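A single chain comes next, written as structure tokens; it is the form predicted on its own.
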Amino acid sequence: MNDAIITTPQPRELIRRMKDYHPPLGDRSGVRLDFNENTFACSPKVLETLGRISRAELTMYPERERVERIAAAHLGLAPDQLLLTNGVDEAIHVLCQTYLGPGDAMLLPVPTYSMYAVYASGTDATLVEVQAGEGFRFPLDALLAKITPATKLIAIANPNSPTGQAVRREEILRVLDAAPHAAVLVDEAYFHFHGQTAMDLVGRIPNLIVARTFSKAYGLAGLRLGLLAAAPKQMQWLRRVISPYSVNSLALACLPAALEDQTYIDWYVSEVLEARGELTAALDRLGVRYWPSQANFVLTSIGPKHAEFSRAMRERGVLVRDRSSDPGCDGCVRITIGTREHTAQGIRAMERALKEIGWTGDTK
């Protein structure tokens, strides 16, 4: 045996530097007010569809095209303006791979959804973060000041997570106008709880790309299904990058049923909106500071006892999400809003948890 050094395969240096993302999954039994999911169920029509799928159908590779036509018609788009994805996470990954290379830059208002930075860090581009203004206000002027010829991708979550803040349409239009050379993603994951959209601008503004998810209001997080909407000239490149089989057959089979059941969506959204008012009223009564939200969650300021509070809630069977490590979110905990029943359980647990940890207000 020679003296050669035995090594194992090593990843590229870029991958070594790539940001990690570790979702706090594990045991999620109890009331799930941590991941902004639908806390109840999907449409019963989706379950009926699943029950009709045969074993033979699962032997075939999935084909998106027919279902993309259905989804496009539902949104008032042309078929060549819509692309179904394996959740919005894949959509973000595809955008980063399509538009970001050496010498390029991505602009990202923060705090925001973690996966934008994760996937951007997997490219050779520079990530330029722009801190939100006071009260997590959208940093329009600061963002516009950072746009350069190197800017190739801008991501705007509307409403934003974890803050729940919405971006006004005129602000989005100013960003689109200021960076015609950059793809501008408007991520509308929480559209149903906000009601405002830029979808009508798709195709009319060449650099606009809109994302939607079926993980929130539709309750299909387990099927991993999202979409991108863009002008056909942009869509041709996105289709070149994405895997042709990344959206599985079960998701494709269920989506038409989910889209057809508007009665269920209207019911669930109304539950969330009523529960949002009940939660914020309880926070006011308890003296817990929070930021007004246009989504299915509320960001609260617990202060130095944020970790104790999250643990105390878990011990009472209610999961919440500690966001204290996000930029500008020290001491913050995000609480998902689900049905009124689940929200009531969360409020009762919160009352007991705050008392147990001796919370007397955000004293940071």
Ligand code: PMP
Second form
Amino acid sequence: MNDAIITTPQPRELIRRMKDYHPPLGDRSGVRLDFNENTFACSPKVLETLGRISRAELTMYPERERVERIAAAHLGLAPDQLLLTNGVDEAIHVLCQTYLGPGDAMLLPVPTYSMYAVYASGTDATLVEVQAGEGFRFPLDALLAKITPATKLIAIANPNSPTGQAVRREEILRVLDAAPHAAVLVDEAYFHFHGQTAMDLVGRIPNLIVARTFSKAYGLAGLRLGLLAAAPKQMQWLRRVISPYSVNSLALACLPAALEDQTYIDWYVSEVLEARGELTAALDRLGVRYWPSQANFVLTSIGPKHAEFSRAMRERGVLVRDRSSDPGCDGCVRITIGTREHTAQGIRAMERALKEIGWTGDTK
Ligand code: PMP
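Same protein, different condition: the form predicted on its own was shown, now please give the form predicted in complex with the ligand.
Complete assembly follows, chain above in first position.
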């Protein structure tokens, strides 16, 4: 027998080449300013619903259709324009599986949310990254210049992570117009903290796909709930790819309650917007450079001591996210904005952590 014969199962070549992606979870006790979650809680109405889950609901396979109709009505969409997903992460995976094949390309302005590149790397398509402009401005012209007939998927996070920058509606329209043969994902995971949306264009523009998540403002990251909105023609392909049961019964039971409690969302968003002002005022006072954010986090420039800073914050019970290895983000740390109380704790920890690393001011 030939010694070179491989005797254990081997993944596809592409999977072998994929990089591992391990978000820094583990022990997350303390004030969680690291994952852009709601730092407080979901609506109490959702918790009440969870307490009333019946045996039947757990015994049966989940049926998403009724809840999809409710979510569609909430967003002013027709039921065939909306697909619930197991978080936006599953939505991204489904989009990559649906649109990206050999010889195709995905266009991605960077820096941005990691999972676009992760899921694209599991396909046969090429990933074409376009670096953001000065101050992480959306690289519209550079992006337009990279569109070719091979471009099949373009992902735009609006507002973007980790930068917090928003993309103007006219810029999104330009991309949609320049690539009618490509699916253009506008990922509105942080919509509630920004307030501007492309949702009203769904159905009117055939290549637009909008994503929303319930992991941020709604405080339901653990339930894994997101959605895609697009023209019915595209939905037909996406439904073919997605598992019919990927949104579980608990998530389906909770969604109507979450959507109904607008008062709760309004309260949480107003807390975050107040706290955003308080955090940026503190950063100004401490001489820490940051990029103005339209989301529930702020990207700060700490400089060469970014890792020490993140560690010093952790030692004071506050988790933040080192983003220094993102493209163009050398020395950067992202700080989630939570309730005013949690943000105040973050600011107090930051004052001490900066002192500990010998902070002398702006890294410019
Ligand atoms: N899109 C963006 C831009 C994000 O930052 C995140 C989460 N960090 C997601 C999507 C993932 O959302 P979900 O929890 O719904 O998978």
